[in-house]
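Here we start with a single chain on its own, the form predicted alone, put down as structure tokens.
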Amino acid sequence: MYPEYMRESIKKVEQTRQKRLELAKSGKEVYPPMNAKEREEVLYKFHPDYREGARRVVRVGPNKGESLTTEVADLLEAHSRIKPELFDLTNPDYETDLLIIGGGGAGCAAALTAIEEGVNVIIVTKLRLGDANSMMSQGGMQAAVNPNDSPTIHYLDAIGGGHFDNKPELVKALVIDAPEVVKWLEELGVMWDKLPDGSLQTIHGGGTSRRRMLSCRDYTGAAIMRTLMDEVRNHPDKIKVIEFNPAIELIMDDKGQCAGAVIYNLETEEYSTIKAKATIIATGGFGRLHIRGFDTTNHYGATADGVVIAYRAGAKLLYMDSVQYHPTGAVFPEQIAGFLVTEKIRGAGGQPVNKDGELFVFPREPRDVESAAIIRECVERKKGVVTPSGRVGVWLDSPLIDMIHGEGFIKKQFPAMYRQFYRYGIDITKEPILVYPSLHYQNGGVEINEKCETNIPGLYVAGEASGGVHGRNRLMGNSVLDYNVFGRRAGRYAAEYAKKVKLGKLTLEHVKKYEKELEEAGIKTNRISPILLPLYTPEEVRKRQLTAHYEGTLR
């Protein structure tokens, strides 16, 4: 339950609620949306991407000389976990047609599509199959399925939301494939929310001009991920799953083609090698790097591994200077700090209000704008509510939702959200939720084309590890769509490639070359990457543990 000192602020929210409710029911805008100039101003002043130290120039690799998010540049300017000369690649431990690195939504969708092309697949995953951000998404998936909507309108929304920096061919693929993905998932067993007449239920999301958000209550990611994961398990003769074995380097051949990966067993601490005719990176994002010190909505293994190993092999990155912060991460109870409070709450009528109960921003601005406005309200205007540990947040007035849609709507449409807070004595049908932006999504990644190809032959990337689909800001629901659309595309095109490629001699020379580049750039560091798991051990403790390269080790 909320501390007693917060009750005065909650009373102010209750006092202004009726007036805000009447405005919401009138059909008028509850708060004027920002114009382009206002959006630009709030972003540049308050979005974390523009804070001092948020970016720096990377000194090695394909993006040398470009400004990237500082924590990402640090990871890229780090040593490999291995010494290449210790590996005998003439006798790999596994061989397959297609290697998929990552067992989340994109990886599973890729595997299921690839086996339809007649190839054999190995999925390697850091944790268990399905331990991924895909499982944790709540709000929904965008797709133009309504009569007043179209892929063209969806395209325009996504391009505008991404500040016109998206790669157009990727957005085109995203929106055109969307209705087919809805059908494919339903045929696999996903149970979309539907209206009494059997049509798909859709709601608004931030930055969208049409209702196109499909959902499975607020378990959308879990419903989709469970379905994909179960279907993967249904094909053990065609898909081999190796759990607790993250990939820590790609393997190349002497023709410059990607030819598999080195994996590391987290339990036995042994390395293995996999020879593959084609490789797909589907490792997700980087939330557990805690960019700029923010709490995160991401799962435990989200540490940018795929970006690191692809970059070291020579893959070009795109928009790795851009980070998405979800506007509404939980701030209290502090046991769940960073926990995602789905945008669907605002889509259903929940309103962000300050400590005085004042609505200060249009509830469905694009995510980066909404986040920046909340930060401004707390940091510049000092209108936030401080928690016992010193965090700060604004109220998301959730009780409005039942007042707009009828009693019981929250419990029916947001069962996970309701239970999550009720565990701590907070009834979100009667009390507002305290929120603040939370590190949520990796806007950039490895640059791909519409076939998910990178600049390295035989290397494909799908899902959050890729860059270019969302530009510099992703709209709600497009990530779930992204990993399904491009997971399927990667699986299809990688399988076609695998059936015709001829591999040369396997090599890890690129790792040696990268180490030499670090030396020539004068970079002296103890870091190693990929880090695999987040580093929550205090630095002073790591020093006392006397572990070599303590800054980047597992323990």
Second form
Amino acid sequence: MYPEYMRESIKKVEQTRQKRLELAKSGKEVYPPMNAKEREEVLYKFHPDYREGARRVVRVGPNKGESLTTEVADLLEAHSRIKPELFDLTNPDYETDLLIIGGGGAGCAAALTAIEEGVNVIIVTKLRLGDANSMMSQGGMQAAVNPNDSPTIHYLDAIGGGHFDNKPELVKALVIDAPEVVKWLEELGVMWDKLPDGSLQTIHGGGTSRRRMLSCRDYTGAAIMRTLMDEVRNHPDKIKVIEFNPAIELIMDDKGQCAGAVIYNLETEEYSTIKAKATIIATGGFGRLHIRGFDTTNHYGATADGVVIAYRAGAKLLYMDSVQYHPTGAVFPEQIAGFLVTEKIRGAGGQPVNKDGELFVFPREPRDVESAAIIRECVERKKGVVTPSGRVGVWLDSPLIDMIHGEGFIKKQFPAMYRQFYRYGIDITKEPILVYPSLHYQNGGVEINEKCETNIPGLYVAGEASGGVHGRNRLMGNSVLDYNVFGRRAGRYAAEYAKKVKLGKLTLEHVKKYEKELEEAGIKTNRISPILLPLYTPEEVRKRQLTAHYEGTLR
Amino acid sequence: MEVKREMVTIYIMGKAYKVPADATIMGALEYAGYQLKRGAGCREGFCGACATVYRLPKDYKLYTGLACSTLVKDGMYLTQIPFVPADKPVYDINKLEPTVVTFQKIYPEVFRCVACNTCTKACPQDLEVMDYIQAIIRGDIAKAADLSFDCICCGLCAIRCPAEIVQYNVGLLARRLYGKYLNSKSKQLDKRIEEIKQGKFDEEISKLMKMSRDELQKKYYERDLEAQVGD
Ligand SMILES: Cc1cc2nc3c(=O)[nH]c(=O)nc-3n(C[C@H](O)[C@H](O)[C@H](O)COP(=O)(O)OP(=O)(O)OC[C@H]3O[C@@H](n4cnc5c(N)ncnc54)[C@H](O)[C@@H]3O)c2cc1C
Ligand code: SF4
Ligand code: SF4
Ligand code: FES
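Next block, the form predicted in complex with its partner chain, ref. the form predicted alone:
Full assembly next; the chain just shown is listed first.
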């Protein structure tokens, strides 16, 4: 329930609603979209990436000398969890053709494609299979399926949204594979939203010039992820799943090829080694780093582990200076601060309005632009609504949606959103939602090519952990697509590679070498990475955990 | 700026802790000093990792909830159920038919449902769980798929069911069967896939790939936008 003092502002939103509705229904733009110059200006002045301290130069590793997101640079300039000399690599605990690190969407898609090539797979994952950002996507997946749309237009939207920094061959793969992915998922049993004539329901997303967003109500990610997981579990003879065992270091061989990983049992605190002919990193993003102190939409295990271990082994990163803040994270109530309010709400006609009920930005700018505009509205123009705990946000006028599409639309299309707020006494069919940007997506990652290869032979990366597909700003719906397209590609190409490669002697020399590099760069720190889980234990409790020895977050 | 928070006492697996009154159960566990490994996934109500059962003082009722999205209450006794043991039958989705026969084979226990409605009462998503199980018994796969759509597989129904049915697995199979066999098919999708196979867009895309940044930028800002409210 909104506190009494917010009512006044909600009234103003109601007062302007009819006019905004009429404009929306007329088919004209409800607000003029920004041109290139306006976009640049609002980004430069208000996007968190451009604030002081947001980036710093990393002093070691393949991207040495480059400016990266500060929190990422901190993770890279940190020690390994292990002492390499304690491991006997001549006798690995597991052996497999293909090791997949990360049991989210990309990991499962890769596994399913790889076994078609006849290889055996191990998936290691940090929490349970499917405890992943992939489970959480609500809005949808882009695919150019409509007659008035095409992969070419999709290409243009994606590369423009990414400010033309995307790697062209990756964008091509993304848009060209998209329709096939839709079909593949449907044949596995994903229930796409359909129109009565059987055609796929499509709506807009931020930065789309055609309606291209496919969905499964607002449980798109869950619908896809659960289907993929179920299918993975239908092949226990070919795919072995090891849960609660994050990879904490890669293993190489003496020819410089990737040859598996060291995993760490979160519960028994044992380390094990896996020898693999090929390895795919599919560890997802970094929201739980709480970059710049932002709340996040991400799942509990999103701590950039894959990027860290790949970097230590010598993999090159791309665009790790760029962070995506989702324009509409919840700010009220407190308990769900940072939670995602899906962009589909704006795709279906919801509008961001300020405390006076005025629309102040085109509702579907690319995400970074939309976020920066919301921050400007709150910070510079002081037109935000302040919550009891001192957060600030603008209204996302959701009741408009039912007025546009007819009563009942929200409940049918946005059951998750409706439920999320209803739990706290807010009915989003009648009241607007208070929102502010929330830390959402890792735009960059390990640089890959269209086969998901990295600069390390035998190491493949797919999904949010990779860099290049989205340039410096991903559009909604392109990352569900990304993890399917590139998960499948990684599975296929890594399997082909695994069938041919001859591994040499296994080694963790690279960990020692990295350690030495840290020393030579004069970096003195007790930081340990990957951090595996965020730290939410209150300071006072930690102070009393006197017997504890911390390895990063964990005792 | 430290805001003074109102506190309540909760009992985590029987042990008393003072925690903020406005915390979720998950927030309270962490506030108390627990480093969660099990029992936390998405933290937003999508993954079902955080199933929790609790009782309140002077109340016989056993409540169920998601730790990530249920608020604490004074005097609450709680424990998380981070894992629900359940067999996952292996099947080849390509060889199943979307009828009741499939469930008779794979999940014969479904037909033991005594219609007690306990599952529905236990569901933190407020789903009509019994109704989707009953729909399957009637052979109405579409209905079961629809009603179970928002299931997050938390398992709370399954641990309460006197017939020992694993509802979430059953619902998932219903949805997969519906998605694959019963949902209407898009002809346009097949057409588009065919066009791509024949290389219809290759040349256009190659052109874009070769464009300079400036050319691309010009083309991008000139592109026409399809109106918001279409058909
Ligand atoms: C709330 C939310 C809503 C979203 N909505 C949309 C949307 O509507 N449309 C869209 O296109 N995109 C959306 N996204 C983005 C999209 O869901 C993700 O980018 C995508 O799912 C990433 O897939 P992935 O497989 O690469 O990573 P994930 O799905 O995150 O999977 C990574 C897996 O790796 C595991 N892991 C991590 N570290 C390790 C380790 N060290 N060892 C082993 N395993 C590890 C994780 O636990 C996890 O299981 C959304 C994201 C969020 C958070
Ligand atoms: S149906 Fe069962 S498993 Fe699914 S959300 Fe409800 S209680 Fe949880
Ligand atoms: S709890 Fe079990 S027996 Fe009771 S209605 Fe639900 S499925 Fe049927
Ligand atoms: S942690 Fe995922 S539903 Fe609660």
